[in-house]
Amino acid sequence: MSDDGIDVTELLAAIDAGERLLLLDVRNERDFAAWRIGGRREPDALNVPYFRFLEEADAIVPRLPRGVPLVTVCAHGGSSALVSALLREHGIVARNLVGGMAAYGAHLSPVRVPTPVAERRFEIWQVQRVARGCLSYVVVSGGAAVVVDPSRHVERYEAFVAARNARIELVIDTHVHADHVSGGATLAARNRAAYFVGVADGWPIGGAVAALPAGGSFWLRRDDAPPLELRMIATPGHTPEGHAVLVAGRWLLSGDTLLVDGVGRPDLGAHALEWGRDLYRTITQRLAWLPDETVVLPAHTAAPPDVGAHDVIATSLGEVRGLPELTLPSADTFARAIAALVGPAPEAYAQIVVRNRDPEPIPPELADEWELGPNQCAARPGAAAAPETR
């Protein structure tokens, strides 16, 4: 990057490394309060709306700190670039976040999930969308790849898979997402790959969807590598059509059924108690046969502390089974307890669900608007009235 610009990758690396800097956010107070840049550490931030710089620059600039580098931030990088230039004219070290919050919101960071040496015939990559708390996955084996829960920025998955010398054979959405526009159907169509998302009664899906094979498993077969099993497990609860993907019998891509320290909120379809009971039965019965050491890789996270070893966001099935809500004696008491942990879902979620159930192109500006802020898909113990995503 140039001396006067910094991109999202470099900024997040600096924040995570604990480098001393100050984010000068020039958006209005409401937008700043609703959604801020974060990392594994909480960066220092100051909010001074752009219009105030226009009106009071001579009064504001002298009060800004000069002993720490500033990074200016706005919605798309335009207004903050002007502020950054103004500050440099006054001798303040300042760089502008290129692309602003829109670039931050779209940023994807792939992290490899550790697997034993004996399993190096395949790779699992967790693709972290830091700003939204959305997690997608790329599984590669013998030149074949499957992408699970991709965001709408499909070209980035294509480039990543190509760099692994692989071809996308299958795209899976673990469920119909409500917090972000899925790239699943688009990515599959662009790469002539099969596309799978579950179907439930009264919850129809538009477009071409691959049928689940007999036995409930997809197999990655390509080149001379042994075939890799992706076992599909129906997990109704967060949504009625949800599925988890069990890779090689040990790594569970759990969608929003299981999260690192919570479960997916079951209220996003206006059936909180009914779906909550299904969620309880899914966790305590449908997944009961899986061992405690099964690695849970969720589709969403809520906060930087969720990041664990090797920078991967994961937990064990045994840890999830220890959640206090799952010790409750019945599906009814569980459903009521989970319903008490969540607040109202963002208004845009209903519109996103409609689009994801029947994928049609939408203007990028509208998708940006729908996806503002962190996801609100989870029900986390101790987080009453503070939801997460779907």
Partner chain sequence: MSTSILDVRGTKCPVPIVKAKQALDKLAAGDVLEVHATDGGSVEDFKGWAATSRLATLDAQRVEQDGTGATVYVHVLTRKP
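Now that the form predicted alone has been shown, please provide the structure of the form predicted in complex with the partner chain.
So it's only the chain below, everything else dropped.
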């Protein structure tokens, strides 16, 4: 990077390392209030809209904090470049976040899920979308790859899989997502891979969807590696068509059914109590045969994620089973308790669901708008931090 620009990877690494810096966010006040960089550990930030610099730079610049490096931020990096150049003219150390909030929102960070030495025949990667807490997965085995719950930034998955000398053979959406525009159908089509997503409600997904194989498992076979089982487990509840993916009998890609510190909200259709009862039965009956040690790898974090925390976000089935809601005595008490916990869903969720059921390309600006703000698919915020309405 040149010394006047900083990219998202570098910025997140600096925040992660605790480097002293101040974000000078030059978007308008409403956009800043709606969404900003950071989750649980928000970096220090100051909001001065760029248009104020245009007329009042001489009044504003002397009042800016000195002695701390500034990083200017805006929607796409254009206005913040203007402001950082202006600040440097005034002798202030300022770098511009290249690509702005759009680049931050699209940033994907892959983290390897630890698997025992004996399981070296395959790799599971958790791809974290830091800005939104969305988690997708890439499973690679002997030159074949499966991508689960990809975001719309499909080129990033393609490059990642290519770098691992593999080919994408299967793309799975654990469910019809409401919180992000899916890249599933697009990624599958571009790579001539099969695409699977469950179907319920008599509302089939537009485009080609692979049927569930006989026996309920997809098998990854490539080269001379032993076949890898991806067992599909129907998990009605968060949504009726949901499926979890059990990799090699031990790693459960749980979609939004099970999260760390919570469960997925069952109220995104108009059937909160019915789906809530389904969710209880899914967890206590359909998943009952799985051992407590099963590694739960969710589709997003319940609480806002740490910026740049390079750890896998995971829990065990035993931990989830100990959640207070799940010790309730019946599906009905559970459904009522959950219904009392959930707040209103973001308005855009309904539009995202419609688009994900009929995955036509949509303009990135519209997707950006729909995906604004933190993820709200969890029934209950994590213990550490309540998602605010920002």
